[in-house]
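Single chain ahead, by itself, as structure tokens, in the form predicted on its own.
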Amino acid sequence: MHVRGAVHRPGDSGWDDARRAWNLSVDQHPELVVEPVDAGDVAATLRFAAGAGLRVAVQGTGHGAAARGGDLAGALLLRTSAMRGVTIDAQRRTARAEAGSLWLEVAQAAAPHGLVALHGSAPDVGVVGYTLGGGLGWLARRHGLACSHVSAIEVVLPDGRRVRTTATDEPRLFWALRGGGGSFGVVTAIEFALFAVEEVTAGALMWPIERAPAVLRRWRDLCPQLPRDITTVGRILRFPPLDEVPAPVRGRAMVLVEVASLLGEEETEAHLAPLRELGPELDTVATGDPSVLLHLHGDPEGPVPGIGAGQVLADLPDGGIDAITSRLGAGADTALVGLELRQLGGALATPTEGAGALGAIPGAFAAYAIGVPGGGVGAEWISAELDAVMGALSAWSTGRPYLNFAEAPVRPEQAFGRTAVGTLWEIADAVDPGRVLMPSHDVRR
């Protein structure tokens, strides 16, 4: 194999770093790790793998590695993290990001032009993986999923061919890649729309954990009244007792409502009045630069262990809130550090014109819970707690998982529906008949 990028073999001095996922709970053991620097390297790697009888697992950061698991026996791990570069076309309001680019890099490049991307809640998540799985971010209730605003995708097929897909060039493959995941090729670059946003009103309202039942009920009742320019997240969070955590919440359990609004401060305040009537202990909602959205959720900005699970809820009645607070509320002996409920609706309710394999997430909320192993908290306890809380919420599930929140294999017909998954199977079989690719969520499982 002739590549310009690094190749790591078991026993090499950099082996453990090369095979490590961002999610440190996933212990990956591939046969080989290749870090390509361009599309030519990717093509050479895929041809080598096919000839050597190796499957190929593609990874940017490894945030979503848990769905595939660490057992990569017989597989080559292709890491795109060295393929970095972001180009902004301010006139067209578009960005082109190479395969290993992070959302922080896109945001920093777009900001001087007064533009923002449909990024998610963490600055160090990879652009490509996030977008191939749909892309549910702070502005999604206004603009929809990130994958619905992709204009071109450069991809290397499993046989080494390089193609550029658009709505008119390789349109079926273009459709499949936008929300269908990584079953079709190795994406080397992606082009997508940016949006003119000068300021946002964003922050969090926080109460002690004892207020969780009342706060979550009030927030739940408020959600249907909010315009699509406002997105909220209801959340229970146990802050770690670490020095970098702000003193007012350090080591405490809190209930939060996070807010991201494209409206002005006065109009946003009017919509939040029912929540403020509950007297939050802390209130950080303010109008400022859109860059605050990358850090609003407070996601870890570096590799950490985590075990999580999620599902999409059609509704959240009082019984659902009771199920959450009984497991994570005041006095609960839990292995979970938090649970969030991301508000859906708005532009997420129906596919946009020309959408890809995933054009919408019908439902009221996307639920996600997580535990961090260590310090006496074991993986088995976390998994049992996740099963319990997700099982309790399943009565209100839509039955359609959102892949970026799914950390275990799911049946593809559940995620896409029988009609769409049939087309995805056909496309995957056509471009990868030898099943060289080993995606986190395989549409042919």
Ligand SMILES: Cc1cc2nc3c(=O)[nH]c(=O)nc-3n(C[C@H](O)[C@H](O)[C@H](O)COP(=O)(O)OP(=O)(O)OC[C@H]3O[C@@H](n4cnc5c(N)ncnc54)[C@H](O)[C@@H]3O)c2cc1C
Second form
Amino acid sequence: MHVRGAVHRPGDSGWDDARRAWNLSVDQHPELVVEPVDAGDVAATLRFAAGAGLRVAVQGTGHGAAARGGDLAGALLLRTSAMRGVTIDAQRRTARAEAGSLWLEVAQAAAPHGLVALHGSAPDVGVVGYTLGGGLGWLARRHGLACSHVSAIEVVLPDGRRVRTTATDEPRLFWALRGGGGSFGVVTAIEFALFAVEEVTAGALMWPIERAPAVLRRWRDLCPQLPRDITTVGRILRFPPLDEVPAPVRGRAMVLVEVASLLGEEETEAHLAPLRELGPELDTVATGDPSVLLHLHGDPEGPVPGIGAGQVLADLPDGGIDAITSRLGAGADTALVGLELRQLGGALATPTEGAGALGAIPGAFAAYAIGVPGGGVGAEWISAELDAVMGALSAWSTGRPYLNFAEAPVRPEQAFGRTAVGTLWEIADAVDPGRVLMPSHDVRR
Ligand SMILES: Cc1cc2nc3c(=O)[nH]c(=O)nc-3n(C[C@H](O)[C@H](O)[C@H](O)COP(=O)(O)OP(=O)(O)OC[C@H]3O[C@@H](n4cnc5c(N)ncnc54)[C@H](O)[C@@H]3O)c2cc1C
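We have the form predicted on its own; now please give the form predicted together with this ligand.
After this comes the whole thing, all chains and molecules, with the earlier chain placed first.
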């Protein structure tokens, strides 16, 4: 194979590093790992795979590796991690990120211009995988999904052809890529809008886990009254007993409400008053630089094992809160580290004009729970508890999963609806008739 990037084969020194996903629970065993350095390398890799009869699994970081799983027999793992680089056009308020770029890199490049991106909760999630799956971030109730603010996507198709897709060039493919995932080609770069934000009011209110039933009820009642400039997350979290965890919460189970607001301090405080009445033990909400948003959720930065599951809820009545607190609340013997409920609504409720395959996430909350295997907690126990809590919450599910939070295969018609999935299938058939690509979530499953 003629590529400038690294090629790793089983048995080579560095093989285990090359095949490792960010999610260490996924043990990937491809035939070969290739790390292209540019679009030419990507095309050469795809041509090589076609000649060798190999399928191609594309990966930026491996945050989303669980849905595809580690069995990559007969497949080449194409890792975009060497394709880095972010360019900011401050006047047009846009960024161009190469395929392997991380959100932290975009945020750092945009910040000197007073601009922010529609990133999510973790600094080291890949820009491309996140955006192809939708992109639900702190500012989504104000601006919508990240994929709705993409202006161009550069792709190498499975036959090696390079195309730049926009609303006017290859518009069907452009539509499919924005929320439809990785079923259509290897993205080599992506251009998207940035937003001028000088300050945010953000942080977390925390109470001991015993207060979870009351706090989650009060927060749930508050959500419909919050303007779209404020986004909150209700969460139960068992902080690990690690030195890097701040002493007041180290090793403790807490109930949290995280807050990200585009409003000033005074206005935000007024909205949060009903929560403050409950006397949080800790309160980190403060007004300052928007860079805090990348760390507000405290996601692990660097590879960790994790087994998670999610679903979108139309509603969260008391029965739903009881289902959560009885399994993860005070005194529960649980394998799960946490469960979060991300507030939806606002601009997420309806597709923006000209949106792609995923234009909205109708519903009230995106729920996601996770367990970390190790230290006496086995994967089977975690899976059983995920099934139990997600099963209990399914009574209030919208029935339409959000694929970025789905860590197991999902029937595509469930995620996109029958009409959209028919079009996605047609587009995938046209660009990848041989089903070479192995995306995390295949629209032709
Ligand atoms: C700690 C953590 C925090 C998260 N926070 C959020 C959040 O706030 N909001 C949210 O919406 N999601 C969030 N997610 C989910 C995340 O967006 C998905 O897992 C996403 O798929 C990760 O993209 P990636 O490129 O980092 O991962 P990868 O595992 O590398 O990629 C995931 C999939 O995207 C496709 N893909 C990636 N790169 C390319 C490419 N160049 N060309 C074609 N296809 C490609 C492939 O199908 C691949 O399997 C989070 C996940 C984790 C683990």
